[in-house]
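First comes one chain, alone, set out as structure tokens in the form predicted on its own.
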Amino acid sequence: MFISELEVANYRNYGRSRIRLDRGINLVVGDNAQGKSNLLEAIYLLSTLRSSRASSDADLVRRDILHTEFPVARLATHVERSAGNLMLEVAIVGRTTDASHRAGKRVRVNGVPRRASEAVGQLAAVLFTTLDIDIAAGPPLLRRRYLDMMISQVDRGYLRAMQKYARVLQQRNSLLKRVQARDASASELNFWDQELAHSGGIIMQARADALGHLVPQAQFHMDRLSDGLETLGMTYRPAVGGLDEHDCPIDETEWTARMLRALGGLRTREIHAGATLIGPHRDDVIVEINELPADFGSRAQQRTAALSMRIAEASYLRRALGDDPVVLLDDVLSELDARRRRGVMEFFDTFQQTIVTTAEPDRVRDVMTRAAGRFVVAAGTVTRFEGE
């Protein structure tokens, strides 16, 4: 798939901007704080409804209109792509004195309003960003938070899971909390413990077979950018206690009983905290560079290891989907020596569509060449670059 036209209005520092984009490659040129990765932070949002850097909606919203009467900014895309050509649109309403205006974002699909979980992976997209290395080395909420923007693309059985999942770990510590207070009864725990581990169970699932694809993906991409001297080991550590990596349940089903049998287990502890102490919430990916912990790589070997993860997400929504996602690179490239930067680019040259930001173009000379498109943006305006 990739995208033909793409308007941006009121969002970031964006006021209106429309640019029609190209197969192939897509080279986006202006210098820091002019709007680059604001436009691929928006194609994002796009593929996933959600934000890969702002905390709240209202972040989204251009500050210009933020006290407007009704602020709102629009991201509208037409793709192309084999299951079918589509419109996507999508409204980010930010906070407004008015009760009857719902903060939040409305959604349309082929001009038709939708829900935002109906939505999602409709366009299919892959961004790396210069902060991607500490997927490798960072917090587990971060590896947490590469699976599930993945998976939810191309699984929406997954991404209900994870909605109730959510709503379910809410209700649960709440009635921990309550319990601990002797407000309520343990045997209350029972309902929700079976609400929790039959939502839980589909996630561990999912999670486990997208590492199937995922681990020896990475582990030849980082062979190949590295030239055979660095390895990378990727293993699932789910959060429910007592297994090790010759121990993984094969079915949902499985994953759920584990699930009950170690919050069963846990009640009196949990209780004791107020918390839900195991579950998807707490789950991780061990990540290692020559069969030693992340973190203690060099910063080379961990922004390797995390490009190498990206290119297994993009192989593995390829899989998943019968078609390309799109590709965005947000400022990567220049930060790579022109090894490293070939072996990239080789593999996504076999994409339909990359879009490449960079705010020094001498160090990306090559990519400028190949390029079907090129683009400038400065002070959030996007123009087509025609010259040399």
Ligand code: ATP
Second form
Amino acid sequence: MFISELEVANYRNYGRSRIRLDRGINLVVGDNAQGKSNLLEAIYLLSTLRSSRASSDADLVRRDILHTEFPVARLATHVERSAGNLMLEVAIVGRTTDASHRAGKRVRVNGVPRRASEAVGQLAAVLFTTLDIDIAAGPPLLRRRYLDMMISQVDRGYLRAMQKYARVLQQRNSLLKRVQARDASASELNFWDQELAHSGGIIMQARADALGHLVPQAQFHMDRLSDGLETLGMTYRPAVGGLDEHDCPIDETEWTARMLRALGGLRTREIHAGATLIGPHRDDVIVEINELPADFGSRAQQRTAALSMRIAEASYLRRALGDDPVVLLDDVLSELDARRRRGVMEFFDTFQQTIVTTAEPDRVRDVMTRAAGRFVVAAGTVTRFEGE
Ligand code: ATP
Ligand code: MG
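Next, give the form predicted together with the named molecule, keeping in mind that what was shown is the form predicted on its own.
All chains and molecules follow, beginning with the one already shown.
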């Protein structure tokens, strides 16, 4: 799929911009703090309905209208897909003084109002940023998010299970605290154990499945990008209790049963801790570079590992959708050497659309000459330019 048109209004530092994008490579050039990352964040938000970096919706609305009566940021896009063309609109309502306006996101898909969860993945996208280096060597949360953002774009059931799991987890944790304080009886936990293990089973099964495709892909690209010098290991480490890696359950029901058994065995400890100690909220994926934990690796090795993981993500989405996701590369190319850059672009040349940002066009001349569309962003306004 590819984006043919994008409209951004009152989003971050954007006033109002309407951009026609091309198939192939689109290069967006701009000095620091002009709005390059904001632009890609906006596209990624249209895809996942979540910001890749903001903590609240209000952060996304342009500061100088935040205190007006109706502070709304608006994003709209036309996407050409093999599954039928798409018109996607998102309005983000910031803070409101008037109780009749609800803060949050409103979404329309082809003109029809939809819940955000129904719109996730209508536009499929994969985002690479300079912070990605941490998905290989940083905290487990980043690898869980890596899996979640990817799988929920193609699997509605996964997204529902995630939402349910989060609700159940919260209620179970507060019940554990009440049991600890002797405000509730431990038998009340039985129901919540079932609920938690049920959605937990769906999540863990989907993560294991996704990794089945991701791991060989990521390994293949790690080998290619490093000219055969580096190997990548990625192993699912589900937090399900008493499980070793050679012994992964084969279906949801088994995951659920395993989790229920573990919860049963942990009950006393959990009451003491006032928290749920196992489950997909504590999962990890162990990443190894040349058979050592990724945090032993050099920055360049970690970066290549992270790139390989993102490339594997793009390949996963393509296979699951039968269509190409839009590829968003935020400032990552200029930090690679020419060989690795070529290796990355060779792969994305086979995708319908790639949007690349850079503050240093001189460092990505090779990309510049091959770009179908060239844009410059300054103070939140995007304009197309011809020539070099
Ligand atoms: P760099 O090259 O440093 O990565 P960039 O072009 O990617 O820069 P962005 O991260 O897109 O820059 O940010 C551009 C500007 O947007 C920043 O100066 C930031 O302060 C501003 N900004 C962020 N959120 C808002 C907001 N809600 N309202 C107004 N301005 C905002
Ligand atoms: Mg940036």
